[in-house]
Every structure is written in C-alpha cells, then in structure tokens.
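First, one chain by itself: the form predicted on its own, in structure tokens.
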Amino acid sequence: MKEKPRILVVDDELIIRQSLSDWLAESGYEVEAVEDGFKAIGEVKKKKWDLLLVDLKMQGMDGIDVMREAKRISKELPVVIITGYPTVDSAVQAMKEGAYDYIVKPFNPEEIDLVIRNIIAHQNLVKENIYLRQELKRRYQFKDIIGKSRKMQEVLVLVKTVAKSNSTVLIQGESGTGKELIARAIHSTSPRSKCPFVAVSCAALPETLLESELFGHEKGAFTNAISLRKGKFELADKGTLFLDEVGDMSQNTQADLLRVLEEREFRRIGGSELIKVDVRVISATNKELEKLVKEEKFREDLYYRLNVVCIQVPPLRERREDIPLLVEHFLTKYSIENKKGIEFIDEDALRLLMRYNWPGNVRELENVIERAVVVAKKDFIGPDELPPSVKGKPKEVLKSSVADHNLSLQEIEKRHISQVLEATNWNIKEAANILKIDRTTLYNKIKKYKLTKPA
C-alpha cells in the first residue's frame, strides 16, 4: 500500500484550518493542522512532512518566518504560502525566500489539489533522479560493499590491493555473500575498468553449452549453430571475465579453461583460427575447491592457476555487526523503488534480524527487507512485516516436530525442506546448498512432497 503524502497546515483562522484539512483528507492526504508558527516548527522538528501550507499573515511568526525556520530544519521541504493580500511584493518576497508556490484566498479545492499534485510529483521525480545518479556513481565501487566488521574490512583491504594487479583471483564464500559484487569492485577500480566486465555462470549451463558460451562457435559447428558466435573470452578481451560457480565446471571444460589460462589463446568450437586474448580471470565458488581437488573432481593444476589470490567472503552470521548498515541501505533502496515513505526499522524488528542465522546471507536479508517494505502499511518496519522464518516460527515447528515421536522420518524431512525453501525465498540453488543436496534431488523431493511456492 502506497503511503499517503503528509501535509502540515499552518493558519491562525479555525475555519481555514478545518476546511483545508477536510478537503485534503478527502483527496487522500494525511493532514495535520496547527494555529501558529511556533507549533508548526515543533511539528517539523518531530516529524517528516512532504509539504507545508502556511498562512502569510499570522500573529507572532508570520508565514515567511515559519518558512525560513522550517527550511533551516529541512532544506528540501516544499512550502506553499497562503495569502489573503495578493500583491506583487508579497508574491515576489515569498518566492524569493524559497516558497514553491503561493495560493490566494479565497481558494477552491481543485486549485489546491492541482498545486499539491504538482509538488508531490516533482518531489518524487527529484528523489528518483538523486537515487539513480547515486546508484550510477556508486555501482560496484568499494562503498557498495557494505561492512564495518573486522572481517569485511580485511576483505576490502585485500580487494583494493589486488585491484591494482593483473593477478587471477578466486573468491570463495557461501551463496548470497556478494561474490560477484566483489569481482565487479575489483574490475571497476583496476586498470581494466574502461574495458568489458563479462560474467558467466558455470552452474547454469550443461557442459556443451558452457564451452560454446566461453569460447564461441563457428557457423555450422553443431546443430542450431546458424551463425558465428563470439564467446565470453573474446567479448572480455582487455577486460575481466568473471566465472561464477567455477566448482561446478566439468572435467573437460576445466582442461580447456586451463589451456586458455596458460596460453592466452583458443579456438572457437568448429573453428581452426587461433584467437589470442588479454583477459583477467576472476572466479568464484561456494564449494571447497581444495576438497574437490582431493576427491579428484577438480583439477589440481587449474586450482592453483585460479587461486593466485584468494578472497574469502564471510557469511552474514559471522559479521552480524554489519546487519544494521545493510538494513539501512536496503530500506532506502526499496523505499524509493516502491515509492514508500519507510523511514526506519524499529528495535524489536532489528533485534530479530540480528538474532536470525541468515542461511541465504546478504541476498536473503535483501529479500526480507524488500518484502517488508512492500507489505508495510506504516512509515517504519516492525516485527509484523518480517516473514515467519526470521521471527523464529519455522525453528519452533521443527523443534516440536523432531520431539514428536509419532512423526515419520519422511514427514520431518518434508517439514525441514519446506522451512529451508521459505527461508531462502524458494531460491533452489541456495536451498540445495543449505540442505547439502544437488538441485535435481531437491526438485525431486519438492515433487515427491507436493510442496508449492506461496503466491
């Protein structure tokens, strides 16, 4: 539900205050009215307002004085002056002092409504433009990697150091910790920043398609290869290639990748031309590559090629002091995106967020805050806006389920899978990682237990 714009009416005439309040409330605004400038300034100090409607001539503080003091407290607060003495001088003075507009008594509801709609639309546009400019400027830079914790500060120091080099980097961490964001930060502050950053997920494609994705193919190389296609290595020439979930790469593709890293050249599938590239490779994985090497599921020589510099990204549960900063960032982001006036998160809700274990890490926290902003009916986030998983209910259900000896093992498994899916917002990849099973097994269990994602 969209928040109502909040308007403060300041006029020493009771009939004006009442009529304005009634008209504005009927038009869908949230309205308060006070009879003098001193009370108005008190309200501006206490609350956030979208607009002030202020009478020019009042006892004590006149409208210009109220506007000056209000703008000293909140510089961007728009003020409309109401005047019963329409002279050129008064209008000029009001606009010169910073009034957005002025309205002459007697006025009609349509006139006021038009002025206010224009102001609210303008304010929304200004907020969106400021946000978009900030996002464009900040995107993928170090200050977007939010964290004051010791572990994250250590990561940032390493990121800044390695960005200056041309070394191959391996980023390790659980799903949702922000590995791609770190890869982009390295690229954006490196000498290659003006060249392409190309990302490819090694887990999203089967072996044959991944090879084509990485190295490209010639026309007619295989069925459906109707034209020449450049691969990610070619597209990333002079820039950075980000290989996400490199631990899921097949043995054959691993061999091909190793050859490119060693020789800096390759052939497209079905082609004979040798293509040379200058590409920095940054890879990421949520798997323990060292363990996979011991199990002979990942090539040892490739592991050492990729792991020249290793950045270990801590899970959110190991840097809980960063949660308030992340919450503030996501609140601002999604309040603007959804045109909601969410100002803060209350202590009880923040306490729940700090206590929760975050199996889906920062990505799960972002999902939770986005959901909270969307469903919020007030100007703040409280416990009611948080999902049951964060409030602890799934854990309580699971605890009682395990204690109930009348339940079968299958029923306990069904409940546990359901809770993990809810906690990860039905992100199959994350849920499978938490459950320590592959995605095919998880899909089969979802089908077996007839689990469905909530609408």
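Between two forms, the rigid core is defined as the largest C-alpha subset superposing within 1.5 Å. Quantities reported herein were computed from a predicted structural model and do not represent experimental measurements. Numbering follows the first chain given and starts at 1. What changes on going to the form predicted together with the partner chain:
Core-superposed comparison between the two forms: CA of N118 displaced by 2 Å or more. Fitting the two forms on the rigid core leaves the C-alpha of K105 displaced by at least 2 angstroms between the two forms. Once both forms are fitted on their core, a CA shift of 2 Å or more is seen for V34 between the two forms.
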The other form holds:
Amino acid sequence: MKEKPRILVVDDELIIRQSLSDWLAESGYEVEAVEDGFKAIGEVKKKKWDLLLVDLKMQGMDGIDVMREAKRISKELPVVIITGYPTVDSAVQAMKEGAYDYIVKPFNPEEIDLVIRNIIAHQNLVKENIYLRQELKRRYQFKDIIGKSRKMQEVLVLVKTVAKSNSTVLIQGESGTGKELIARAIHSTSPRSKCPFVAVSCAALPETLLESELFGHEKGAFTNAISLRKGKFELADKGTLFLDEVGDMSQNTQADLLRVLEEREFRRIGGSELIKVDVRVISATNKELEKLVKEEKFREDLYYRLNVVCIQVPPLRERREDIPLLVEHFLTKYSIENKKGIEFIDEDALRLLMRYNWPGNVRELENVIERAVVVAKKDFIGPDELPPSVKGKPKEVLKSSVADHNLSLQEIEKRHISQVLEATNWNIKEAANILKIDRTTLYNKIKKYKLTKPA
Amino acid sequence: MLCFLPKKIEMRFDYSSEILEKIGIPERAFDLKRNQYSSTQILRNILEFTPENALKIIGLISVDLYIPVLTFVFGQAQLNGKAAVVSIHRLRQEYYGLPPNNRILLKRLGKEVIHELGHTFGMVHCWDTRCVMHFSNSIREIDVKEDKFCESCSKILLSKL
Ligand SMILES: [Zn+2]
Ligand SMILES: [Zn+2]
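Okay, that one was the form predicted on its own. Can I see the form predicted together with the partner chain too?
Next comes the full complex, this chain leading.
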C-alpha cells in the first residue's frame, strides 16, 4: 500500500488546528499540527513532510519566516499559506517568495481540496525523482570511491578492468586524492579479495626498518629483533600488497623490492630460508616517478616493473563536480559517527567548498566536513562551520599581493586579478564582484595581462 | 420519507438501524457572524443523546453547517468514532435556485449518510470519483458518485466492520 501523504499544519489558533487536522484526516492524510514556527521548524528537521500548511499571521515567526526557514532545510517542500481576507496582500507576497499557493480562511472546500490534490500528485512525481537521484548516487559510487565526473568515471572503468587481471598497478596522484581507496577497490573486486590486503607506507620508515617491515626478520637478526617477525610480503601472501609513497624508497630497498618482484621469493633479514610468495603489488606515489627516474633517484627497471598499468587519480580541483557527492557522503559518515543529526549543507557553504582549491584534495575535504560536523550546533552545515582557509580566500589573497613592496602598481593589479580569478575558479561574475569592476573591464584586463585559465 | 435510510444502511454496513426521536439544535452551535451552525458542536450534542446500545449514530439536520476552516460542510463525522451528522441544506435543489425535487434530495442524502458513517468506521476518502467515499467538495461531485463503496473500499470496509 502507498504511504499516506504527510501534512504539517502550523497555526496559532487551537480551533483551526483541530478542525483542519480532523478534516484532512478524513482524506487519509497523516496530519500533525503545531502552534508556532519554532515547533514547525523542529518538525521539518525531524521528519519528512509532503506539505506544509502555514498560517500567515503568527506571533514570533510569521508564516513567511516559517516558509523561508523550512525551504532552507528542505528546498522542495511545498508550502501553502493560510491567510484571512485582510492579509491577502502578504499572502501574494509569499507566493513570490516561493509559496506553492495561498488559501483564504475559511477555505472553500473545492479550492483547498484541489490545491492539496495537486501538491500530492506532484509530490509523488518528486518522490520518483528522488529515487532516481539515489539510483544515480549508487551508480556513481564504487566501494568508497565517489565521483560522477568524467575523469573519475574513467578511473573507475580502469579499476574494474585491472581488478580482473593480476598485473602490477601504479597509482599516481597528489596526496589526499584517495590512492589507497583505489588500491583497496582493485583488491576487493579481484579474485584475491578473500585474501589479505596489506598496506605499507614507504615514506614513514627509515631504510632498515622498512626492509624488516617488508621482508620480516629472524630472531636476533639485529639488536631489537627479539623474536621472529613475518614481513608484509609474507602476510600478503595470496593477497595484495599496497606500497604507498613508493617514490620515497631508498636505492637499497628499491633493489631488494625489484628482486622480490622478479623472483617472487626472498629471505627474511638474518634468515637463510627462501620464502616463496604469491603477492600482487599495487604501488602509489604523489611524486612524478618518471622525473625521479630521469634524475636517477628511482631505478628505471623497478619503475617499469611497478608501472605495468598506471592509474592517474585526478586532483579534486579538476573534478569539482564531484564535491557535492563527496560532501554528502562524508556528511552522512561523520554525522553517524558523531551521533549528530546533520542533514544537509546549505547553499552558501557548498558554494565556498566548490570554489576552494583543495590542495589537500579529498582528504582535506573529508577533514573539513568532519570538523564541521563536530562543531555544528544546528542540524545543517553553514559557512560558520567551515575553517577560515576555505572561507576567507579572497581577503588573504589581497593581503599577500600587497605584501611585496617592490612591485609596480600594474604588477600588483595583475597578480591580484589573477589570484581572485583563481580563488573564484574563474567565475568571471564573482571575480568582477569581488574586484568591484564590471565584467567587460575584467575581460579587458585579462586580455591586457594575458591571464589564462588553467586547463 | 426517511424510512428508506435504515434499509440502505443495513445493506452497506450489515448492521440493523433505526430512526430515533427528533432532538433540538443547541443554541451555542449557531455562529451569528457566519449565519451557520458549527457541525462540531452539533456532533457533541448528538453524542449526548446516543442510546447505550448504539454502535454508531448519525444526525440529519436542515441548517447549514460549517467547520472553522471551511466555508461549509455537507456533513461531518468522527473518524473511527461514534457520531456523524449530515445537513440537507445544500443537498436541496432550491439551494441552487432550482425547483424542489425530493427524489434527487433523497438520493444525495443516502450517499452522504453512507459516506459519513463510512468515516465512523474508519474509512478515508477514495480517489475513485464513483465511490461513495470520494470527497465531494460540490453538489456536482455528490451527484457523480454512487451510494456504494468501490471494490477496494469494500474490502477495506469488510476488515473494519
Ligand atoms: Zn468525507
Ligand atoms: Zn473507494
């Protein structure tokens, strides 16, 4: 059976609340009635409603305030304003602000019946739409990797393809782009998924420790080796070994790693027994390995061993369209983790997130959302919950431009315009707004200083 | 003239029914400003006169009824409750400037009585315009519907009786 449409009645008159609720209940609607705007907003936050019937004239928050606030929380929620004859003008005003309709007390049954029927019929359509959107969300999500952008979709196709094979994979991308998630996704969709996924960060450990970490050691192999210890290669047998920050590996470790990859066997440090393993290696780096090879800091032969299949993970600023999806994902995650009922992020906050440059990529975004969820006092995230780094870009830009006292006025203008453009992600309208010049002037200056939008 | 009603009610709800003595309309039910009677007040009054052995009771009244949010109502019922009321005021042809017609009036009355009693059994409005549980916001819609429950409402009603 279909779910009953849910209607919230907001009116300060008890008799209106009662008679409207009773009457609507006869039509099989699920009705609740509250006497003021604050309670109404509480209800809107708590539950899903198909329609809000709000009295225009109320103490405290009036009907229009309630509507504005409710729409901030749930943009699509239809609001019908209840009004008496003397205040029809304000009700018309409410229509301009987004009310679905207004009805004059006492209602003509034909009129209110029609208004409600239309809304409910429309709502059913909207619901199907929301379902579609959730479907899309599922489609754009592969394990924990989220992205509908073309670049991410390409990455995911590659992930699915290489997962089936046994080949060595090199994942390249800036730090915080989620390289380990990609590696895990490959592992968990591969035939090795039932066996271990073992991760090692090559940057975190000094050379000798890294070697013992990778290959293990026998008891007494060195001063602190009080007992036998299996290395990650052994632990990852039949599974996947993920070598993070592989570009930070010393020359010696590189040589050892190459040997294991070629011979598929090794000895523990201080041991003589040859240990055979079947391990798939996925490595990752935020450095340009090719460049390191040219500089002879990374072995060319190892590079080719690791780089059988290469996956380039794009930085977040090159896939900004994924930010809303990611935000929603982290919001849900940290809202649950912190037992908070954060439901959404408001438009202003999202706009700031969309235009920020994200040098720390998805990890930085995740941290920002986690922090916002922790500090949030309301049930949504607004600009107040965002850190200054995300919010205050244009102002800081101004400071840094003028800090250098050896610049000509023209040079300062050029730099400042360039930075504002960058900060606004080349949104000409927004940049012109910040600079307080019109768009034509801005275009002329872009031409004059030969500023170009980064690819 | 109303003796057809008990039979009709028995047919639809499978309970026996009878017509009781007339009762007066309480003064407090009248709203001077609206020149109408509060159907909620009248329901309360009807409840006071309900015999103990009655499962449901429905009042028939000739004055115009209202509830505070609506300009008028043809009738009102306590959803899942005991009492209901139907006004014949707007069921008469005369109200619409037409010559009186008892046959039409009784037909409309029968539908509205079944409809309001349906509410007391917990039935809610039905989207089927031919079903007696369809919400009629105008006399036209009352005339369109029949005095019986549609198939799906019949099933629901069976589970509620
Ligand atoms: Zn009804
Ligand atoms: Zn029906």
